[in-house]
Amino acid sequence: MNDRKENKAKSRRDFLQSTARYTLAISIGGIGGLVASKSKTGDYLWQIDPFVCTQCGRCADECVLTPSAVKCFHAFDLCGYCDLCGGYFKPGVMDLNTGGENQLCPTAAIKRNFVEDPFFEYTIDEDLCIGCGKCVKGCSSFGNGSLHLQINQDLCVNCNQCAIARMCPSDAITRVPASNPYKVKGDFIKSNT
C-alpha cells in the first residue's frame, strides 16, 4: 500500500514538474519569438542620435504617448560623479541640497544618491522622466554630457512617422536597425576609441 501511495506521490510530482518545463519552455519561446519578431532583418525602429539632438524640449510635447516615450539615459561609464551635477542642480545653486527649488529637472525623475565624499550617483526614474531634455541640455553645458535622450523602444508605437521626427529641428530622430536600437553615448565613445 506504502508503495503504492509513493508511486502516486511520484508519478504527480512527476507531472508537475515536467508542466512547469513545458510552461517555461513555451514561455521563453514566445518571449524569444517576440523579441525577434521586433529585431528581424530589415525591421527599422525611431532612435534619437545623441550627437546631434539639442534638447530643444519637443520630444516631452510632440510625442503620441504621454508622457514620451523619450526619456533620459545615463551613459555611468562617462559620468564624473560630481557633487555639483549640471544635470541634477538648476545653474548658479548656492546650497547642494536635494530640495525641489535646487532640482533642474520639473518632476524630480533624477535622484541623487551618496557614494563617498565628493562622489554621488545620479539614477533616472524612468516612470518620472517626461523626456524633456532640461537635464540633459544642463549635463551637456556644465559637465561631461553623461545624460542623453533615448526613445525607449518598450514605450514606443514605432508610428509610421515618429511625430517627434517631424518636429526635430536639428533631425536627430531618424530609423536605426531594430538589431541596434539604442545610441548611447558611452558605448559609442567606447567603440570608437
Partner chain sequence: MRDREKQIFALRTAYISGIFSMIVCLVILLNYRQLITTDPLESKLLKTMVERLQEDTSNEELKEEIRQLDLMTRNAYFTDQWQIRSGAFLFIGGIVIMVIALRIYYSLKAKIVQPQSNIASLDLELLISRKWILYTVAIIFGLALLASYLSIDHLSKTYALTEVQEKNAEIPVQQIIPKDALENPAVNGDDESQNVELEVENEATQKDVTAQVNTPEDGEDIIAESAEKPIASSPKAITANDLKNNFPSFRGPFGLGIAYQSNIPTTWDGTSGENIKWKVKIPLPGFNSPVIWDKKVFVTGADRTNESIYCYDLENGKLVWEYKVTGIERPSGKPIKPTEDTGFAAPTVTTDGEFVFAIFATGDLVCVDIQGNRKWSKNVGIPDNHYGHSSSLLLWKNKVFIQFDTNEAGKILALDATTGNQVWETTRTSKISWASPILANVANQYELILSSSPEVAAYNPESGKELWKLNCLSGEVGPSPGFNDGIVFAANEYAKLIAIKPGNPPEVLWESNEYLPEVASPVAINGLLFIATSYGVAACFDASKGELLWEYEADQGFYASPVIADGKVFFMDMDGKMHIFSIDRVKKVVGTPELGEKVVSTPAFAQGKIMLRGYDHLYCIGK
Given for the second form:
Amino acid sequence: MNDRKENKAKSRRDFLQSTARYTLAISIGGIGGLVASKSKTGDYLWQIDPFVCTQCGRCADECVLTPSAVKCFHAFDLCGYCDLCGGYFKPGVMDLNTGGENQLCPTAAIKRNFVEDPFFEYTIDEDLCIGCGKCVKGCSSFGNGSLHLQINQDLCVNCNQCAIARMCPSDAITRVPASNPYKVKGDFIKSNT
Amino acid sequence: MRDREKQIFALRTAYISGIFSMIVCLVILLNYRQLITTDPLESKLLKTMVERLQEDTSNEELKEEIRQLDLMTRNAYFTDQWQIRSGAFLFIGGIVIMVIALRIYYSLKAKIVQPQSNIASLDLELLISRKWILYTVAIIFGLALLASYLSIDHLSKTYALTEVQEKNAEIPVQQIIPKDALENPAVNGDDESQNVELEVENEATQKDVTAQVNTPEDGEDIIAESAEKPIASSPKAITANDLKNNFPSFRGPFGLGIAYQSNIPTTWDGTSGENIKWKVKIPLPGFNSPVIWDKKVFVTGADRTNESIYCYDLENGKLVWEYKVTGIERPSGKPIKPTEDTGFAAPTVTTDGEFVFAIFATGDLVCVDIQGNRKWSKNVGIPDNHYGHSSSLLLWKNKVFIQFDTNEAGKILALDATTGNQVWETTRTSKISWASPILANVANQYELILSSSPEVAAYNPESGKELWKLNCLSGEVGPSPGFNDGIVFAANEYAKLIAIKPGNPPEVLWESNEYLPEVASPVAINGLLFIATSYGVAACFDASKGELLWEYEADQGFYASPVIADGKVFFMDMDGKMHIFSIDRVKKVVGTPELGEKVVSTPAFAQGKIMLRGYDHLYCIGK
Amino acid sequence: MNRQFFKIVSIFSGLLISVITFAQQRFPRPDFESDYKSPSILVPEPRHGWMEYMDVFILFIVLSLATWFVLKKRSRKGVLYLSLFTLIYFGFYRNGCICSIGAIQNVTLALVDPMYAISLTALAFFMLPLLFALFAGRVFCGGACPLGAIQDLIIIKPIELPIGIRKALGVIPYLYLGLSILFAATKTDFIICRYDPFVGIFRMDASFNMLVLGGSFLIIGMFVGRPYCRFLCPYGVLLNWTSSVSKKHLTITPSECIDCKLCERSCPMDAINKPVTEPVSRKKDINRFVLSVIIIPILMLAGGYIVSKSHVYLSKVNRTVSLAELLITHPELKADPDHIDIQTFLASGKTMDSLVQEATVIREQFRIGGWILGAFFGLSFGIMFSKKTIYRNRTDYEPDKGNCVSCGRCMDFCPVGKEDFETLMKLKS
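Give me the form predicted together with its partner chain now, not the form predicted alone.
Then the entire complex follows, led off by the chain already shown.
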C-alpha cells in the first residue's frame, strides 16, 4: 500500500520533471532561434573610426593589454613629409632634429628618416608604440592627419565588450565586420553620419 | 614510513614555493605601484626641463640632461613592464608548485574519517535556510529602497528647473549688466527723420571733418563720397567719414590699417603709468582687438562656455555694459577645438555707432545695440577650423561681411545688419584662411578684397559677385590684404609678398620674398608699404616698385598688425613694446614705449587716444 | 590673426592631384625627385574566422567527453584532465574570451536590439552548456568552464560552510544575473566580463584592482570550494535551473547506496543531500508550502516596485546618464580642461538638451527594466524560499542536482563497485 503510494508520487515527479525539461529545452531553442533569425549574425571585431577619434589618450590606459592593442598607423599616401612634423615634434620646438628634447612621442616610437630636401619620412615602431595618440593629435591639428590610431587586430583579444570602447568619450570605437577589420585612413572614406 | 617522508617533503616544497611566490608577489606589487604612481612617461621633471630649454634655447648642458633623462624614463618604463611580466610568470610557477605539493600532502594525509553518527535535524536546517534567505532578500530590497530615496533624478528635476529659470530670465531683459547709468534708452525709437537729418548734417560737415582730421599726409586720397548713397531702408546709413572719425573695426575704417586721427601720444610707460589713462582687466580671455566709436570701446571675450561683449567708457574705463551671449541654437558638427593661442574670441567686433556685431570661434554671431540690448543673434555654422575661427567682421552699407574660409569650404557671406538675414553668399575656391576682409575703393567702386590660400580675390559688396582673383599665395594665410593708392598688397610667410593692381585680369606689379609676415597684415600709405614679421623684423618697401627701403629688427616678433596714425606707423611687438616710426623713406624711430604686458592684438586709435589690449588688460593711452 | 606653430615647408612644385577622399589636405604629398617610394600601410590580419568555429567544436567535444566521463566512465581522473585541458585552452590560450558566462549578455542585447550583431559562436556558447545540462547535469561546470577549472584545481582543503552563509550568499548570483541582463539590455555595460576575476590571470595582464580580486578569489578558493561558481556566477543560475530537471545526472554510487557515509564530506561544494528519514508532519509542511507559493506574486509585485523605484540610482551607471547629471549638478566642470568626457562633449557641438533627452530615454528604459528585474527577483527568491519549506524523504546519499557541478570527486569515495571492496564483501560473506 505504502509502496504504491511512493511509486505514484515518484512517477508524478518524473512526469513533472520531464515536462519542465522539455519546456526548458524548447525555450532555450526558441531563444536561440529568435536571436539567430531576428538579429544580424556574424563575426565582428572592434575598431577605431579615425575621423571620430579625438585623441583623448585613453587608448593607452584602458585596453586590457599592456601595452595597448591600439597602435598608431601611418597612411603614407596622405603624409606631407613635412620637415617640421606636428606629430613628431613638440610644439614650440627650436631645432628640427631627433633630440629627446624635441620629440613628442613619449617612447620615441616614431622614426624620422631623411628622404630628400626638405622631406622626411615618418615610420612607427609598433613594438614601442603605446597608443597614446599624442602624435595623432599633433598631426591632425597641424598636419594632414595621416597618423591615426587603429586597433591592431593581431594583438587585440577581441573582448566581448571592449574596455576602451566603454571609456571612449567620443564613441569612436565600434564593431566592424571581421571581413573588413580596419578603418585605415585613405582606404576608408569618412562617413557623413 | 615512506609515505610520511613524502608527506614531509611535499609540505616543505609547499612552504618554500609559497614563500617564494609571496616574495615575488610583493616585489611585483611594489613595482606596479611605482609604475602607476610615478608614470615614467609622464615625467613632470622632464616637462619642466623642456619648458626651461624653450626659454633658454642655447643651454647645451640642459639639452644633454634632458636627453639622458628621456632615455632613462623610457628605459624605466619598458624594463618595469618586463619585470612585471616575468615576475608574473615566476609567481604563477611558484603557485602551481605549491598547489601541487599541498594537494599531494593532503591526499597522503587524508584519513578515512569516522562518519558522523548524528545527522543534524533537517527541520532545523530548513528553518535556518529560510531565515537566511529572508534576511538576505530583505537586505537587498532594503538597500534598493535606500538607494531610491537617496538618489535624486537630476534629469527631470534639476535640469528642468534650471531650464525654466534660464528661459524666464531671458525673456524680459537680455541679460545686460549695467555698470553705469545709461543714457536715454529710447534713442533708437525715432529713427527715420532723425537719420535723414543726420545724413544731411554729415554731408554738410563733411569738408570740415576732412579738414579737421589730420590725415598723415596730403597725398593720401580721400575715399570718394560719391560711391555711397544712403539707402532709405537702412535704419542709419553711415558715411565713410563717420567711419574715419572712429575706429570701427579690426584695423580701423574699412580694415585698411589707417587711423585718421591726430594728437596721438608717442610716449608712455606701462610700469610707471606715464600717459596710461586707465587700465582694466577684461574678465574673459580673447585675442581680438579693441574697436572705438565715440566714447565707447568694444571688445569681446570668450572661453569654452561663455561668450561676452564688453563696452567700456573711453574716458574712464568703466564697464558700461556686458552682453552675455545666450540662447543660440548651434548645429551639431565638427568639434570646436581652438588652440590656446587663438582661443574662442579671436575675431574683432565691428560697429556703426548704433549696433555692435560680434562673432566667436563657435560661429555664434550676435548683434546688440549700443546700449547692449540684443537685436538679433544666430549661429552661422560651426567653423571647421583647426586653430579656431579668427576672421574679423566688417560692416558696410547695412551689411555684415563674414569671410568664412573653413576646412570644409571657402565662402564669403553678407548678412543684413538689421535682421541678420543672409543677403548673399558666394562660394570661393579658396582653402581655409585666417585673414579678415577689407574694403578698398578702387576707381570709385568699393571692392571687398580677401586674401587666402591660394587666391587673393575681390567681390562686389552689393551682390557678392566675384570681380577678379589671382592665385598667388600658399600655406595657412593669416595676414589680411593691405590697400593704398589703387594697389592691393597681400603676403604670407613661406609664400611671397605681392603687389596687385586690381582689374580683370589683375596685374602683378611686383613680388618679393625678402621679409614675409605670418600674422600681421601689410599696411601702405604715401607710396610706402610696411611689413611686420613674426620673427621681429619691421620693413618698409617702396609701394610701387617693391624696393626695400629700410629694415628694423625688434627683440620680439610681431603678431599685431601695424597701424598708421598721426603721420606715424605703429608696430606693436609681442612683448608689448611699441616701435613707432615716421612715415618716411628712411628709418626714423620716433619712440619705443613699453606697455609691460604681452600683446598680440592690434591697437585702436581715436580721439587722441590709443587703445591697447594685452593678454589680460585693456589699456587706454592718452596725453 | 592666426597662430604660429606650423610653418609650411613644402613648396608647391607643379600641379598636384589631391587625394580623392581628402580634398582638404593641408600639405600636399610632395613629388619626390629621388625614386623614393612610400611604404604601404601594414594591417596585421585578425585571428581566422574558422578558428572561432573550431572553438565551438572543441566546446562540444569537451562537453561530450565530460558527459561520458561522468555518466558512463565514472572517472574523476578523466574530468580532472579534461578541466586541465579546458584551463589551458579556453583559459590561457583563448584568454578566457569567449565564454558562456559572458554570452548571456550578448544574447540579451541581441534580443533587445535587432541592430546588434551577435556572433554565432557566442550563441552556441550560450546554448550548448544549457542543453547538455538538461540531459546530463552541469557537465559544463565540471569539465568545460575555464573559470570552474582554475578554481577546481586549486581546492586544497575545503571546509564545510554553515548552511546559513551558504543560503545567504546563494542569493547573490540571482542578483548578479538580473543586473547584468539589465545593464546589457540598456547597452550600459557588460558587467560580467568587466568584473570577471580570472580573466586577468588568463591574460596575465589586468588592472591592479582586478588582479587583487582574482588573487583573493584564488586564495579563498583553496579553502572554500569554487567560491565564484557558487556565490557569483550568473550562468550558474541558468545551469542550476536546467540541471534540476535533467534527464540523467551524476550519481555517487553506481548501484545501491549502502549508506556507508564515506562520501559525506567528499564534496567541496556542499552539494550532497543526506538521507532523510525523519517522521514528517505532512500536513503542516504542505500548508507552509502552499502559503509560501501564494506569497510569490506579492513578492514579485513588491520586488518590481522597489527595483523600479531604484532605477534612478541604477541608471547612474550608464555613461550618458552620468555625464548628463554631472553637467547638470556641476556646471563649473565645463571649465575644467582635464575632464576628458566633458570636454569631448562640449567640443562635439551637441546641445545639452539633446544629451538630457538621450539620458532621459535611457533612464526610462531602466524604469521599465526595473519592474521586470524586480519581478524576476521576487519570483526567484519566492521559489528559493518555498523550496525550503518542504522536503522529501530520501534513503540514499544523492548529489543535489541543481548545485552539483559534476566534478566527480564523490564517485571516488564510493566503495560500491570498487575491486577491493568487492573482495572485502566476498570475504565478509
